[in-house]
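Let's start with one chain on its own, the form predicted alone, as structure tokens.
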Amino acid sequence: MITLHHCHESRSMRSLWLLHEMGLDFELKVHNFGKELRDPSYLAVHPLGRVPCLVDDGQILFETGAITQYLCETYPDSRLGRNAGHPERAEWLQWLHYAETMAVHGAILTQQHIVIFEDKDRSPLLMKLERRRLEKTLEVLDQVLADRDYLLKSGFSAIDTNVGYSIHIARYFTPLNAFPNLAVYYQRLSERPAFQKSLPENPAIYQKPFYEVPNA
């Protein structure tokens, strides 16, 4: 049996919703951010005490990218992997990586604008350098999105879970309507029903839909 630990909106998501898309049968542990995430029971398990943490028959997994590529090499029928051999393998992985870049971004921007509750801790040049760093990942797939609906010609795979995750935080610190074609695939990815069944029916972090750079 696969589970799958949790916090509402985090990176998590990405395997939450891969899971949802494989339709594997799982049970989801939803924790709250703070304390329950260092409780001494989830850090035997996850010893950093953060999420996603995947367990399957005993094998635990912590890092999203590490459970997408364990998910679609141990459950292969979904075809959302590229496999060894297989002609879009070395695309299918640089774009699993890249949504780690796009995260890094992303998080930084989450704790400037939210986690830090201080304006005076806060900087807004970092803001905008943060920002600005973002933009240039999502102008990269913009321009490869111009002549594909998802990141691979042969169609939806599991990278489409975690770059459209990154691209899901993202527009919470940069209108996408700059990036047309990133637009689009961003609306497409969001109509999914697998995407649709991982996102919280309440705001956990994004309390807001747009932050602005204070000052800017």
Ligand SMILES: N[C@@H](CCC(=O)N[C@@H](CS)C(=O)NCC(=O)O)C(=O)O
Given for the second form:
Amino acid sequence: MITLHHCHESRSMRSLWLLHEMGLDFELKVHNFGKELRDPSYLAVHPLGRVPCLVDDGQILFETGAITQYLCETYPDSRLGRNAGHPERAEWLQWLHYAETMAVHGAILTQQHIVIFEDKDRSPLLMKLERRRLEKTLEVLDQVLADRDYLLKSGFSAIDTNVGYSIHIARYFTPLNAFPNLAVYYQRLSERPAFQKSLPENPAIYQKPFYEVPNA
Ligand SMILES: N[C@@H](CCC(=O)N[C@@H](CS)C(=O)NCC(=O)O)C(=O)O
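So the form predicted alone is up there; where is the form predicted in complex with this ligand?
Below, the chain from earlier opens the complete complex, with every other chain and molecule after it.
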């Protein structure tokens, strides 16, 4: 039995989306940010009190990249992984970890714009810097996507869920229309039923469609 610990609109959306894409049966435990993740009962599962965390028949696993790889290797019927020896293996691994590079920029921007409440505690300089660093990651993807529908030429794979989530968050901080191939790719991903199933009914974190840098 698979259990996924999840917070809406957070990095665990990647694992939720992937589980839906794979068509696996699983139990979803949705947590609120804050105290709930620091409860001893949850810290016994994930010692940092973060999400995602996957439990599969007693095997506990955290870190999204590891969860993605584990699911693809343990349940290969979905064909969403690229195992060792596959010609696209290196690319698959690269984009899997690239997704987390992107996600960290998104997390810092989310913290700066939304989680930090008082203007005096926010840093417009950090917001601009992180937005620019995020945009560089989007530029690279935009070039790669010029000749393909998904990140791998062979078609949709698990890495599109990981990178797709980071683009989903990036669009709150930088307009995607500056990256035409990427914008079409995001549109394609967002039409997938599994993507839509992994969204909450009501926004949990992002209450506005776009967050401008103050005094930019
Ligand atoms: N590198 C980890 C990051 C996990 C992470 O930091 N998740 C955030 C949500 S985006 C979290 O659980 N934050 C809750 C907290 O720090 O209290 C992964 O890829 O799974």
